[in-house]
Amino acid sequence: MGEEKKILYSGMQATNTLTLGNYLGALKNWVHLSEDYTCFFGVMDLHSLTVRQNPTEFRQNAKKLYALYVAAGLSPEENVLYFQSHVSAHAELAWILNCFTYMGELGRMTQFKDKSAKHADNVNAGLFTYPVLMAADILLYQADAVPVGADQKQHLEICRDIAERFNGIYGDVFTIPEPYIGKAGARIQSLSDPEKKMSKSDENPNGAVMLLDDRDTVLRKFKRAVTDSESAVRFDPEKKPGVSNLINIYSSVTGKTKEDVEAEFDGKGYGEFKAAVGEAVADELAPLQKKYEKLMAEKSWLEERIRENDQKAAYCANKTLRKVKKKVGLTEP
């Protein structure tokens, strides 16, 4: 009998389609994690509600995200791929954990400050308590590991604080999650402003390559990518952020080292380099897009996988929730 796998938890918000940055920074690396971990990957639709959504588009985007998970290579048989809102334990545990989280802790979250500034007309309580729902997501599945980017480190720290506080009162109820340190996904910057992270909410449509962009659109966006006044293809994030970002992207999709990329384009101009990066990205996305189209056409197969995975997620989540309810003294229904 082999050693039982540890549990890894992650997810993405169900707004718009994913960018090349989401894919190279996270999704592509998730694919191999099920070899070493029992993986839960959520379509985080409850989190998306902190910003007003168009209901019809929102529903479609959530299903598109699920199909992109599968198209990128996440198997719904080997992983648990589910919808956050389909498992009511998330919202229930979040309320209980709210009562074990301090206002001062939430007020220190830099993401709350950033998003409040960005959406000044809609600074809602959900935006403030977002990290508590995130803690519930992770703790429900007794996750050992959580892959986190720089912008989510604080959220994992508060999750650990909440879990330790609860365990200190009631005993070992929650596994204390550790940040997953594996093969680091590339941090992909905006093509129009390489000082900023590539984002699906980029105001400049040329800044972000979307996973469902067709070949011509991908090539055009790379052709317009910001570089610098030199002409040397050299990795230097401080002095040459635009070129360094393109090297990062090319390296991620081809598997070549940064030194290999510099050697390949030694003496060649930016025009040729940008065209090569665009072609390499379009080639990388083509099979994913083809599989995505097929999945979206096979709606009944997709719906069945969602149903099965929701049930698997709910079974695990409810086991933890029952334990928590008993510990805090809630009566059995």
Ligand code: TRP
The other form holds:
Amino acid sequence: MGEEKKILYSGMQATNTLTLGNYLGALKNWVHLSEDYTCFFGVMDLHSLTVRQNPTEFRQNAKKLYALYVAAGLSPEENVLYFQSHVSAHAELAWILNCFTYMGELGRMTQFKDKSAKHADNVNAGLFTYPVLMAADILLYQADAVPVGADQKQHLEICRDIAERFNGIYGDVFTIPEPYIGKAGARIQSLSDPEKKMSKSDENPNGAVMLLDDRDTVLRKFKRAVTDSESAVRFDPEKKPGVSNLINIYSSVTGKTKEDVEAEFDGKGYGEFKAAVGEAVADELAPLQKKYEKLMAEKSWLEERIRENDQKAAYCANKTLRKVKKKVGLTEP
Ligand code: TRP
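So the form predicted on its own is up there; where is the form predicted in complex with the ligand?
First the chain shown before, then all remaining chains and molecules of the complex.
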């Protein structure tokens, strides 16, 4: 009925290649969300600078991430897929919002506490104000909804607090974003330590399946997946975290319910089950990898899309930024 679509914003840091967890937990759902929302998805390269990067690898990884967005099925014609650092409004709004954010609230961020413990030799100011840049990302596009995992919920809350504070002083400048709740993305755990989230920084290289792992590697990692001493394919995250994680993965890839999966493997051993999950994942990743290779081989097409999308993003972001500058009383150039 010609009703305008709501705006949805999200993005991933531009570091390293993605895991199956990033894909099933976020990317795959973004593809569905892009049918119902006007979507902006950023390659969050400015955020990645809070940790020291190797410039050459970093640049490559950022471009790879963009190609993975597209290969996973996000159309750069129907969504705005762009690089955060190509739109200077992000850094500008982040500065202004810094002046509306308190040290105390940033100090309470659990991710800041975790990351400063992990990178004790580099507790930089960017790490501290990370959530303010993230708030700028979201608010620049007047996003209504932000799909975020549990680890980012606190960041969305501070974004809302900052936006409400600003609106309280200057009137309705920012849309207050809601966390996107809906068909939540599957939370995928490590294959070698199912109590932990699947992560590219897993010490055990068999713990995380990478999106660009070839078929044999995928099968091998699933074959080695940690299970338990029982031998029943039954969903019970408390008592059977490994098997439950595999059920989650299988059901998320095939679209089957957990009950269907339990029934399918009733009376069958873990060996057969793990092989089936590996096959299903490899089948799911194959077309994505093929598309990725194709995109990387004909770079000019991708580069043209990047240019267009950077411009689309900048157009929207600058509209908000101009309004903000005017409200706070900065002079016009
Ligand atoms: N902090 C997010 C993460 O690490 C990435 C991110 C940056 C983001 N800006 C954002 C996510 C804005 C959603 C909206 O996952």
